[in-house]
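Next up: a single chain in structure tokens, the form predicted on its own.
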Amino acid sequence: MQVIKIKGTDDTPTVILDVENKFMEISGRSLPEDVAAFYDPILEWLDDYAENPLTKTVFDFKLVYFNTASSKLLLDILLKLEEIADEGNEVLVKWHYPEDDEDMEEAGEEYADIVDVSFEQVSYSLD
């Protein structure tokens, strides 16, 4: 499968989707001007991945900020991961958030309530 590597900017997150190295991560800030154009290739990649997923999929979200438009597309990603889990595959979402950022912690909790996949909340220090 093709590897997706998108270098983050002030407005777009870093995205690495690499099956061979079992590394799937979205990190940084997500407030792209055209949220659909930014996330469509990621959703298409996940559709392809779902046809032949790893026995265990670990997807890391390490976002420090995302806007409302991004929140819908993040949910779309999580729903695709849920579909993979529904096919009998092991899926773990790791939601990383700064330990002093209650909003990002709560966002992870809310997503965990919506989708039926294993969710791990991981706090980290910004120091």
Given for the second form:
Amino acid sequence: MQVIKIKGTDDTPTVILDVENKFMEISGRSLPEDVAAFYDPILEWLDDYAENPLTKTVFDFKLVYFNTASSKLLLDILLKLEEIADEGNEVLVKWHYPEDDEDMEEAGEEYADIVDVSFEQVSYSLD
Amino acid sequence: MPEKIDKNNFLSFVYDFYVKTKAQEINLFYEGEITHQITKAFTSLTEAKMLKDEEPNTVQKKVFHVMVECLQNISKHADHKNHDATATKQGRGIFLVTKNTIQYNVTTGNTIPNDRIASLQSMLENINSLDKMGLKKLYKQQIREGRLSDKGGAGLGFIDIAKKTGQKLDYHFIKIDDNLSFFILTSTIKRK
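For comparison with the form predicted on its own, kindly provide the form predicted together with the partner chain.
Now the full complex is given, and it begins with the chain already shown.
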């Protein structure tokens, strides 16, 4: 499958979607000028991936900031992962948050409540 | 000499403006079109200032977040599709950040058609009536059911501001004429 590698900027996240190396991660800041245009290729990639997923999919979210417009698109990604899980595949979402960032921790908890996918909350230190 | 009077008026306006911005502890003031570039410039300016002031990380993040959502509200919602060209152009408004010893205030002002006041007011009243749990519930409901508008708004901005700041939204509508009003919204972020 095609590998997606998008280098992050101060308003768009770093995205790596690499099946061969079993690595899928969105990290950094997300407040793109046009959220739909930024996330569309990622959602399309996930549609393709869903046709023939790994037996275990691990998806890492390691965002330091996202705006509310992005939050809707992040949910769309999680809902695609939920579909993959619904097909009987193992899916784990790892939600990384800076240890002092309650809002980011809470965002992960809220997503975990909304989608039916295994969630693991992982705190990390910024130093 | 009307020219001289104009100039004196202008100079006293400038000085008056300076005195008043000092008195109100205004950190940032802007009037005009709010674009993505403007949003980026203002947030990075404010971030740099807060870093220099050694503002706690959580405060910095909340101020940043509220600024982004407020600026995007103006750029996405301050439109006047149904009004003639003399009405305020899309995405224009005023934006202020003020700071005192206990809090940051982020204030936005923009014109809105009078026929949109009722729905906006009931939405804001509803948000202000909710406690933290209620806001979480409303947020989850909106993120699930809401659709992204063609301008990229998710209808989550106000809810999220109230949820993250833990403060009520302070808003006013000032009537301009039969078609338009000026909508002023202030969000507050406590410094500790």
